[in-house]
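First, one chain by itself in structure tokens, the form predicted alone.
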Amino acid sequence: MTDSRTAPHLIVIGNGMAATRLLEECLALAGSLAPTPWRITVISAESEPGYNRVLLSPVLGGEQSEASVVTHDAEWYRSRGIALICGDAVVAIDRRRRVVRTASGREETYQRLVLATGSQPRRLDCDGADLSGITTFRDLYDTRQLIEASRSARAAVVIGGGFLGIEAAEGLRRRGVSVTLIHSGRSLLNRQLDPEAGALLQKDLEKRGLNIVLQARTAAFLGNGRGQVRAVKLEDGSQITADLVVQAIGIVPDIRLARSAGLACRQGVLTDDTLQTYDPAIYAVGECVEHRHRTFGLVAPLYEQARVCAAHLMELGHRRYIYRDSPTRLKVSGVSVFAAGEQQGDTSLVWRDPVAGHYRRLWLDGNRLTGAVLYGETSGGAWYEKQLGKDISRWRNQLLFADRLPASAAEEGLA
């Protein structure tokens, strides 16, 4: 590494996959550098290091350990001589002065600067949100949080039926809990399904013991006089009781220090290709972000601007940063969803398996793939991903059936 007396400082705020990801692409470059440019510090509002949040749920359901979804421990950033400060949220930049200053009142001076921030959960504002047992699902705290609540908890409500209310709900659901799921949709993960594979998920689940109520709406929450809460009210005026409840609606990216520092934020950080934002010594990528016009929640696009802001850090500047539509994969145990493009185009092509419960729907415009669905059986998912967008004419009566075509579909560049 460079000498730390000498080299120009390089401070990361935030310690999540986008931010962990970013420093082993700076590693992986610096590789061809020696020395590496810079003395790189990471400061972090959470208290643990490097994980992997993506596995939060299975540590929910008692599949898997905390300590089995730790990435980045701080031996590895030692070992690599990256200084890593963790529970100290850093409050303020002074951009003048390119100093950043913590909660405890530590004051770090930088030459480049990454936002890696991440995003907030988006909360209901109705009566009785402030109530006790109402609360999220998004990092390690809320997961810790949620098994603990979880031993005396009776019932529990889980608001959104998208991937992660899905996912909690299973979690808790396995902790021994009584769930009951509401969404606002006409059926469940309506933004990743089409309807006759949200039937089918929604079947499953409530096999498993889940009881689902779709288009429902949340009027307000109802606490029994200790500020506990005991119950959630809709909007068409039915009640159900919970002694715990989850929010899991949605992210909003978490702007709150880039805002405060002056910098140009609409819904996200405002960045540029290579994810510099208006300020030339600062960056931001993952879920803070807004680029072009959108804000990011999975994991590949997080991934691929870390790639693209290390070129640049490293002063490789050759990349730039060219969003692409990611697939979607449900992870709850037993359930095998696949969903990625669009839903829209001329023609569908269907298969349904009734008996083992399998479905697959393919969507095209033309001769070309737009989108693609599975449900029950997955593995031809990763090859329709690569054909999304190409000319499929030659194969379209065998397209329903990847497993199917001839080795001779990859000689023609469509596996």
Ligand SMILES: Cc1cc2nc3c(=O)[nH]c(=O)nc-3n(C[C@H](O)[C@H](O)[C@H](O)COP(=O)(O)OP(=O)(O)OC[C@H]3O[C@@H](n4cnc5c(N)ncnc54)[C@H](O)[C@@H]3O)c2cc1C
Given for the second form:
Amino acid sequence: MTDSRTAPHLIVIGNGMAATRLLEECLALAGSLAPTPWRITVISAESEPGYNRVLLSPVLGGEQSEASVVTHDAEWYRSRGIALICGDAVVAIDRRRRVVRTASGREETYQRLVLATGSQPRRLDCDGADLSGITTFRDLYDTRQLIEASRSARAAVVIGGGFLGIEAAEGLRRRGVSVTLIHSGRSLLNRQLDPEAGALLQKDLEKRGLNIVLQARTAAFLGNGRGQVRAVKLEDGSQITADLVVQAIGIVPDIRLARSAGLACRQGVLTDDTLQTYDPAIYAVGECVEHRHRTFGLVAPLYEQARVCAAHLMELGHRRYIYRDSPTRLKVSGVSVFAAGEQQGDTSLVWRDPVAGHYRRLWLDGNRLTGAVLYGETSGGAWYEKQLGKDISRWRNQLLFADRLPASAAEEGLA
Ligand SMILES: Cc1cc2nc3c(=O)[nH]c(=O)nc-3n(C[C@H](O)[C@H](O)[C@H](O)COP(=O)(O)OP(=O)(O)OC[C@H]3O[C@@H](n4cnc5c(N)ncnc54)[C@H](O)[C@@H]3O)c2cc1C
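May I ask for the structure of the form predicted together with this ligand now, the form predicted alone having been displayed?
What follows is the entire complex, opening with the chain shown before.
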């Protein structure tokens, strides 16, 4: 960003999607500032430069190459004067001296620090949890391990019927592994979809060859006597054979470093609306953050945090973070799912085409649209998302297909 060795030092810990977006935002703002205020160093525990974590699912499924998901290679940092240290986790922050120390013993002094340490995958703590063959799906390292394991695995169990679990299960299936997806809920994606859409999804995934077991809770992992997993035992006593197990049961904000540095944390690192922590020299962005009692698991809010935080780091101070709900999409090719808003209100409107496998449900509170689930044909999703919270009384009779009305008429009625 600036060549000057005398410029104050900004250190970013973590080089995930929130961190790289923060750098982009800082660079964009710096374009209009002269001289640029910071010398920047990014310190990452992972050995690879920046990549798009969201696209690890198509990489696992063999639909995209590893190279295609790299977003910020080493040259990107070099050419912008940003120092990048990879494969060397920060192990301590001395807030009094304003120094960070890495695992290799390197020490760096900062004037401003940004925590962008993301999340850790949640892991089950039951008998057999330390057997080999039990893994998670979070980063490029996990993805490589899973691809390697899929070459010899005969049967895999994926635990968790949320987005990540379904994408992991489908990716392994595409690689020729026999996969059972187990889920504790009554239907797949039960946080995003109503039971009817969840059942349609289940049917489509089963047609492809996935075995799906609902209302299944893991009691223990059973070994083969040589330290390798051989089965997952469920609470009802049944066993599912598996020499590979993927746990996709949620994430936990990675606050280990923040907590050990004495920063105020609850589930995540506490920040105010400017993404500043309780230490004015330290900011936090991404999944490690807790903002107004909320933690995060999708990229859209992290990008907005990065935009706000950059404005404060660049000493412009003209933005504040406000949470906005973001829709979620499943990245399984050939399966289209859209969900936005809340599945609550005083009524819901439903349309289904069982032959085509298409389904729509819209929730209304009075004449306000509160939520939408589309299955099979989801091109109208973005349009419904825009109408959330708006008065649709004039268009109520056509609402189930209002996304297909000529844009001007629909916008006029729903604006
Ligand atoms: C397979 C997969 C698919 C996904 N699909 C979607 C999707 O379709 N849509 C969506 O919105 N979201 C999706 N997500 C979630 C999305 O990827 C995350 O919300 C986002 O990547 C989080 O960004 P982050 O920068 O906060 O954390 P991360 O990307 O996890 O980055 C944190 C980085 O900090 C590093 N770190 C941690 N501690 C230290 C330390 N002490 N020193 C140095 N470095 C450290 C970590 O190693 C990591 O590289 C998906 C996630 C996965 C795993």
